[in-house]
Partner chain sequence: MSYDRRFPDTVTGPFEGPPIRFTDKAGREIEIRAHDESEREYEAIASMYDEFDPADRAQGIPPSDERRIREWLENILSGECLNVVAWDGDRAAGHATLVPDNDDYELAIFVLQAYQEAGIGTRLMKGLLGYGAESGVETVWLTVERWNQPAVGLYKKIGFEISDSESFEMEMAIRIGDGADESG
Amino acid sequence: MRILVGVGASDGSLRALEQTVERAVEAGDELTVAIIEDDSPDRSTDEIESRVEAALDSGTVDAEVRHVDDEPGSELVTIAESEGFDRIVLSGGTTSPMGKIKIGSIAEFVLLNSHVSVTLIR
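Which structure does this chain take on its own in the form predicted alone, if you write just that chain?
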């Protein structure tokens, strides 16, 4: 299976990457990592890239690493659909005080517009 995982600056995003790498090792999936570049105060793009490389090295996964920036949701959907990916994986959603899920704008765009299966990891 060809998997495209979008990774941003959040802790949830890095957890999603780690889980996806574990699954790729177990299932023999082909993995591509798309680093979502934004002006996040949480982590710099260089720090995210270092964390991605560490996760790939720990799982001994050979994966292509790309950067998406302008419209990350749209770019993820375009990459997945035009290059024949089977699934897009993203972190997504926090729980509101009322117990309802709140989804970020990138995850929402991908969920609403992708013809490729999408997995949100919380």
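Only residues modelled in both forms are compared. Positions refer to the first chain, counted from 1. Basically, rigid core = biggest C-alpha set you can superpose within 1.5 Å across the two forms. Since the structure is predicted, the reported quantities are computational estimates derived from the model, not experimental observations. First, how it differs from the form predicted in complex with its partner chain.
- Core superposition between the two forms reveals a single run of 3 or more residues with every CA shifted by 2 angstroms or more: 94-101.
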Given for the second form:
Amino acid sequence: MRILVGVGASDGSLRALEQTVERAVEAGDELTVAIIEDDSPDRSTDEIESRVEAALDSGTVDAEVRHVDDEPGSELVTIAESEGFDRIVLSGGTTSPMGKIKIGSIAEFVLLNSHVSVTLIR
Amino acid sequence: MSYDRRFPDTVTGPFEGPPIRFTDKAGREIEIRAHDESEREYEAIASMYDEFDPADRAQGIPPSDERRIREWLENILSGECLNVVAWDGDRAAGHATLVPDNDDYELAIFVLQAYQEAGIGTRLMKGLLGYGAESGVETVWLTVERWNQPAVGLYKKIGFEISDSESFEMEMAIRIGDGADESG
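Having seen the form predicted alone, please provide the structure of the form predicted in complex with its partner chain.
All chains and molecules follow, beginning with the one already shown.
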């Protein structure tokens, strides 16, 4: 399968990538990583890039790395639909202080707009 | 993800804090008390959540298996969290909690199915907000599924205002203190 995985600044996002890499190694998926640039205070884009490289190296997976910025949700859907991807993978569900699952605005946009299957990693 | 949450400018209240005793609409004597952090109360609350109907879960809480329920309760029944419980004798009928979120508090409330629509939820909410105000809490928010009109109606009646309606879950907020009584 051709997988487009969106990675932002959150820890959940990087965990989602690690799981996707593991799965790609087992299943022989072809992976493209889209780094979501959202001016997050958590991590700079450079830091995300180096974390992504580390995750890809750990699974010895070769993946194209690209960037989405202006409207990340919309760009992810456009890329997936126009370039023949089989699936979009995102980290889906941070939790509130209470422990309630919340869906971020990017995941929400992708879920509601993508004609390509979407996997949310928890 | 953090952002500036909007709260109403005006203070709602005052709310009466626990203990609160009343007879519910089904004729049961209910007492609302602040959680005393005893093992006995903890077990009664855990039993309530073991019994909880999964169809009434909200955004993944309460969790559905006992191990996860206990992990979740360890977090919210201790430390800086504020908890009130509605008791029918030794049986926990409802539970409401305030969990710190920087300077604000996130609220959640659960009433066991057999005790719903008996006026317990309203009193439990007011009791928790009274307990919160006594403890120095000023701003409280919660999320609710937008289709859950009974819950939205309850929150509005108490004084919550919609603060964000643009995502899956609707966010509502209330101000119960204005910082005027910092010395207390």
